[in-house]
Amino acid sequence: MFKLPILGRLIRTVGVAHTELVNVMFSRGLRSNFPAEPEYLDIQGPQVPLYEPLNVQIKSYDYTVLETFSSYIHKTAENLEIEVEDCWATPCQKYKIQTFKPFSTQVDNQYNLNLYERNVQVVDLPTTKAPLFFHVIQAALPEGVRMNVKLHDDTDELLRYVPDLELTQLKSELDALGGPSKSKR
């Protein structure tokens, strides 16, 4: 039973039960030598992988519905403790739609449509929360709104700014005249 014969003789002479001795041994000195938990459990917890910055891109012909849904995405992300870095609107795309009379080239009706776009950039999205977040916003997606989730790209940053046509025209005229003058000081 015991590997140490002296300890076995001591137990028999004193009359201590085996379970009492084991309880005393583990409650006192042996606990410091045998830790109850491994050291790796004291680390801050499991490391959850994170997604790179993602753009939730929504498009619609109805401006008010798009604005409302954009704010809904932002609030949902905040409620799920997901960090929203930026939200922006891109310039609307204008389309001119014409319908023709049957079997002719005469215009029957003409429609001007504006396609609006909003982007919500989400950063440090944990892979454990991503499916829940996307399921919630997809379930609440209104009719007529298209949603696309993609990785952030530098071209997305360029599309959000409206080009200043007057400034580009002045720059091209300046280049045609010989470029900017260099003054010496």
Given for the second form:
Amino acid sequence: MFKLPILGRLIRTVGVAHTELVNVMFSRGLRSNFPAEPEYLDIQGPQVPLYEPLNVQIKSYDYTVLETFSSYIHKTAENLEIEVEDCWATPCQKYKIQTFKPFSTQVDNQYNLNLYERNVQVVDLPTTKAPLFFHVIQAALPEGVRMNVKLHDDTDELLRYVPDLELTQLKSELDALGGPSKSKR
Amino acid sequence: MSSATTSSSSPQKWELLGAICLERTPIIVPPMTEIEQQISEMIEKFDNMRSLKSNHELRHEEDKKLQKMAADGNQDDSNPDAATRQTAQDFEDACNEEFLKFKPAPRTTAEDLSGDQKSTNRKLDKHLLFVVQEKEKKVWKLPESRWREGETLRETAERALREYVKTPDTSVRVLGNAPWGVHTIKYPSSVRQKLGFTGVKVFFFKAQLLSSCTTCSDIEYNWLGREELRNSLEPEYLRSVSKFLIDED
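One more: the block was the form predicted on its own; return the form predicted in complex with its partner chain.
What follows is the entire complex, opening with the chain shown before.
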């Protein structure tokens, strides 16, 4: 199914006559990368409805597998000519699990687990390509990785920022002192 | 171009059918092939060689140093509880013991061994496809039904599914509004005159099984893996269907 772009890559590396090489280079890649196309071709807008920005969120306890899988998602999207806007990692969630000895509160075992997360944001995904993309990714899901696809939410964006403790502390001190001065200088 | 000159000038009429390709997606990951296993072992070796010492290994070295000091007779009085502290070796042994106690679920189920083709609980690392047998001609095919005026092809496929599977009990995720594949059957010219159709086009819609499947009674059905599919379906039909199935050996 996806043999065409891959074949294009093979022709590139194997070294073919110059004209064929040029044709392959011009036919690959997103239209936005090609500067000489006239703009009136895009005036009508997309022929197929496009999705809002979607986040493919993958979580796992093993970050080596997770990172390789997120790069796989990125590569698959590129091969299907889907625009990947952003690819980020949110800080891991740390879990401390304690098992107790039977009928007592004595700790038997203690485990520290980290749940790592990666997000790949795809933008302008045509509705005809979306099922294909997600089906391929789902078929390639490795062990122990949970995948979740959702519309981009601004609250997800906020999780990426590290809170500035000094700033929040100063702000709370200012509020305690009665707020900022209201007089104009 | 050649067909325009030979056939009549009136446009060709096709019978439209919507079929549903219901798959049970794999539950476990397939086992590694020999090459994959060798490569993963080699990568592990490299990572081990290049990596720095972990907390566990540092603790082990500290313990060894303390033991050596105790053996030489230079008791360090500043660490009175050093002897009662759990050494890294003890911790490792306890972990190994716990690991041996854990028994993962078996990869091959009872249905795998018995070869029960009606159950979805077999071939957990492969895709299983839902095929039904047509009552009159005993032909194995994917569930299909004729397109009616005013409904989309996806609705036709969903209706086909409901004829064979009890839908409130079984939850199914249909992938997209666009068909994934098509199979055309051209009628011979004698039949064409009689029926008024040039042939049949079957449009396939892919769906994934989300829960356990309860099929309607008195239908002949099977959940087949790729190999069994090759033996059951007709060759032309199989070619059209396998164009949109995920490759598997």
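Numbering follows the first chain given and starts at 1. The term rigid core refers to the maximal set of C-alpha atoms that superpose within 1.5 Å between the two forms. In this text the structure is predicted, and so the values were computed from the model without any measurement.
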So if we fit the rigid core, how much does the CA of T168 shift between these two forms, in Å? 3.1
Core-superposed C-alpha displacement of L177 between these two forms, in angstrom, equals 5.8
